[in-house]
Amino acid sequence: MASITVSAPAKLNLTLDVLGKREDGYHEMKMVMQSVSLCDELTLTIENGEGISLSADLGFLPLDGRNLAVAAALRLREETGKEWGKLAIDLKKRVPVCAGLAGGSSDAAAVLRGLNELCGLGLSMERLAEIGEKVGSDVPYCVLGGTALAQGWGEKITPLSPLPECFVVLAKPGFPISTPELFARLDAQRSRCRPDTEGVLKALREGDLSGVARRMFNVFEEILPPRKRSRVEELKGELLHCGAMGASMSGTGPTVFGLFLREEEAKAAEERLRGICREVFLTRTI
């Protein structure tokens, strides 16, 4: 029996822009991504036998191929032709689900990295990212992590100068958001504000945290249904009131986050938001 435990960090969208719809039906994206220390934990164990099993500490999660952790293991086996015996995956979930934080994609990436090490496959991170692309659009980024520019439908990853370390407060409102609905609403809207992606890239090169924070923007915020948009704006306002250098929504939401230079301000913001939002997390960039 052999075993390994791997972390699956959440991701933030410092910027998110949708450039248009492609002929293949996917959307052309341009996003600046950042990993944070809030993470799931996966233990991979290989024993004699065959098959893949998944256990999780959240009862509503699918435990078959619909779960990206299982899908990643199946894809890796198909791509490499490697038979490793019976694989058991134990998932401790810390990243909130359906939150715009790529929790499922990060779990898939962790399985790819973990099996690569556990089975001695010797695959490069770039090759693992290529395999991850066939599992989900955020998986390539989650394989590589850090600060990066994601383009295409999310599969083209360019590492960037790291975001200066800071504290992050996350708040997930208690309502769902339909990703297909948001893309449809975006397609129907003729004009919209766009993030200053080039300005963010320049600020990253210069190590200018405040320059990044004040340019953060997500095009999906504008086209949320009115009540949901109001709630997102309310949470952003609370974060800024508590001293955040900038605040934005991550992915297709609904999680809102703020960047803080000082830990004491971040802790105060966490406490304040716990009074008005069910799921609040204090973490930091990695």
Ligand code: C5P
Contents of the next structure:
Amino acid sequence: MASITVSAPAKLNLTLDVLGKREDGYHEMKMVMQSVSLCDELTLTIENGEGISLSADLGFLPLDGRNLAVAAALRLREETGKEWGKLAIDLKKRVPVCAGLAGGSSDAAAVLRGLNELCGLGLSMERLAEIGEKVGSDVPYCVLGGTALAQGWGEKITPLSPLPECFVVLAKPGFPISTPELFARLDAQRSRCRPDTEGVLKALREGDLSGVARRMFNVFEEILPPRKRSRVEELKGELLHCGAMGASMSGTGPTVFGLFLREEEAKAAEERLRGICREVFLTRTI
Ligand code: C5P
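Alongside the form predicted on its own that was just displayed, please also present the structure of the form predicted together with the ligand.
The next block holds the full complex; its first chain is the one shown before.
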């Protein structure tokens, strides 16, 4: 029996731009991504036998191939043609689900990295990212992590100068968001504000945290249905009021986050937001 424990960090979108719709129905994206220390933990165990099983400490998660952690293991086995025995994945879920934080994609990426090491597959991170591409659009970024530019439909990853360290307060509003519905709303829209991605890339090169923070922007925010949008605006307003250098929504939402230089301010913001939102986390960039 052999076992390994791997962590699966949440991701934030410092920027999110949609450049257009492709013929295959997917969208051309341009996003600056950042990992944070809030993470799921996965223990992978290999024994004699065969099959893949998943257990999780959160009741409503699918435990079959619909779960990206299982999908990633299946895909890796298919791509490498290797039989590694009976795989048990135990998932400790800490990153909120359906939140715009790539929790499921990060679990998939952690399974790919973990199995590569546990089974001595010797695959490069680039190859793992390529395999991850077939599991989900955010998986290639999650394989590599850190601060990176994601383009194409999420498969072209360029590592960037790391965002200077800071504290992050996350708040997830209680309403659900449908990703395909948001893309459809975006397609129906004629013109829109766009993030200054080049400005963010320049600020990253210069190690200018506030330059990044004040340019954070997500095109999905403006097309949210009015009540959801005003809730997102309210939470962002609170974060800024508490001293955040910038605040934005991550991915297709609904999680909102703020960047803080000082821990005391971040703690005060966490406390204040807990009063108005059920799921609030204080974390750091990694
Ligand atoms: O790849 P993933 O399962 O994360 O994508 C979920 C949905 O988001 C897709 O079915 C598609 O509707 C939309 N999507 C898109 N363009 C992308 C990524 C996702 O249209 N680049």
